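Below sits a lone chain in structure tokens, taken as the form predicted alone.
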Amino acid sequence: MGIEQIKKIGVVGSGLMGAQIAEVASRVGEYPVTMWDMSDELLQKGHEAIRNTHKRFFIEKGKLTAQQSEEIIARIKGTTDMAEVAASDFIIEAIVERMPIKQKVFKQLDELAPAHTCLSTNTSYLNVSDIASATQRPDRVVGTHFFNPPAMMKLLEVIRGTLTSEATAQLAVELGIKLGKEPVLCKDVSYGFIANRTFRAMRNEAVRLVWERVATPRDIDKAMKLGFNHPMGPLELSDMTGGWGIAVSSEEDAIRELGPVEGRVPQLIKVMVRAGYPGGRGKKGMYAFYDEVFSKW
């Protein structure tokens, strides 16, 4: 299937990533987008999140008018019927980072979607081949890892599973370009692919510096920003994205892929998440934990 044959895009999940991926696809203007989630309430929250993103990053900065914003949102149809989203030419899954749940969804999509449909996953760490194994079309399963926030970030990691065909990988690259992204291509033998594998090492080392009381989280982030010209330090970035909670929930996968030493999550992250500081939208993370708990130990 060529890029010209993609007429409709489906997105599974209307959360932080799913809603913005749907927005990115709709913004192109030529694709009707179907966005699935388990309830109308979740879908409504997804649409409202898109409106808030438009207002903050586009309308107030003169990049979109209010009318253009509503036209983009109007092209995104919400549904709780998986069959509706399955009736797409290219489907992007953006649900929780749990392998059994992803495999269940991909099995369902495989059974419902037309034979030509490509199934992609927005996973940031999990093995694409394992996800594809739940389907009868592993050659048409590929990773399309958008970065948070998808509405703003240019990078798209296109990840080839062991059985992903060259045509499917190339299609994902071409679609990424059409959606305004800059794709990089990699294989799923790397846990965390390119960016997150590199970032994981940096984040874990920053956490160890806090644990050893070498410096405060703010000074560690400041050093990385001023010393290496990073826009955000690894600790504040994980606070924003909810990376702490994801790290703990995916530890078993990391150990399986990287071994018991490299895959293990630093103890401070576990302590922090157990205490209710996983980071993410509306939730506390490392900075708050340091101020409220760790600095007083």
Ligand code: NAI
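This is a predicted model, so every value here is computed, not measured. Note that the rigid core is defined as the largest set of C-alphas that superpose within 1.5 Å between two forms. Numbering follows the first chain given and starts at 1. Compared with the form predicted in complex with the named molecule:
- After superposition on the rigid core, the Cα of M272 moves by 2 Å or more between these two forms.
- Relative to the superposed core, P217 undergoes a Cα shift of 2 Å or more between these two forms.
- Relative to the superposed core, G285 undergoes a Cα shift of 2 Å or more between these two forms.
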Contents of the next structure:
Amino acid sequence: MGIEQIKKIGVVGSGLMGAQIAEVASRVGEYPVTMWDMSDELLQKGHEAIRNTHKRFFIEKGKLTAQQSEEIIARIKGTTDMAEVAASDFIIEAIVERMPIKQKVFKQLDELAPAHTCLSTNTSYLNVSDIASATQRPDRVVGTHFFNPPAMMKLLEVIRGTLTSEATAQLAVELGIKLGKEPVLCKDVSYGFIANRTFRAMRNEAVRLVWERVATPRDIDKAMKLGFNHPMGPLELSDMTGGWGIAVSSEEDAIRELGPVEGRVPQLIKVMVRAGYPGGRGKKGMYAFYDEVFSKW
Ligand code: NAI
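What would the structure be for the form predicted in complex with the named molecule, rather than the form predicted alone?
Below, the chain from earlier opens the complete complex, with every other chain and molecule after it.
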């Protein structure tokens, strides 16, 4: 299926992420969107959240008129009937981050949706292949990880499960572009995908520095902001996003999935430097090594 065959978009879940993902899809202007949740009350809250998002991010800043906002909202039909949301060409799931619940919903969607329909998950950390295994169409299951708030954040991680077809991954990338996002492709199952996995390493080092009394949280964040031009330091960002509560359980999962990494120099760095790609002072580094050597292995 090509992007032009996507005529209707379904969103499962009208919570923090689901409602805004539905909004992003509707804002394109050419997709009727069906948004599912467990009750009319939840759906109403979802619609209300979209209204507030519009007001805060767009109407008050003159980027949308009240009339346009209402049109976008009107294109999003709420339903508590799973069959109704399943009658879409591309369905994005954004329900609670619990594997058994996601699997149950994917099984239902698989039974109800037309054969060509692609099912995607907005999971932050769960394994896309495990979610896909609840369906008979693992080749048409893919991760589409939006960042919060989806109405504003440009990044979309598209995640391939082990059996996700190239065509499905490409379709998700193209749809992401259509929705105004900048997709990056996570080519294999990876705990934390790209951004959260990379961030985790940085955040953990920052936490160790505090614990070892090497530096204060404020100085660590200042170093990252002034030294690397990060708009926020890893510690204030985690404070702001409430990342610490999740960090405890997700660290245990990460160690189980990725293994302990302390005490090892990443193999890639050693190989790259020995091959004459040390980076710095105009010398070739990671980008060149990847393009010229690693991508050809
Ligand atoms: P939320 O708590 O705001 O919404 C959860 C949704 O799941 C609600 O629509 C709720 O009705 C539904 N739900 C709850 N129990 C259910 C059940 N038993 N069966 C079916 N639906 C059920 O959660 P949020 O933050 O919107 O997260 C949704 C997904 O998006 C999760 O997978 C999360 O990891 C992911 N995500 C969250 C981000 C965030 O910053 N909050 C960022 C990126 C991804």
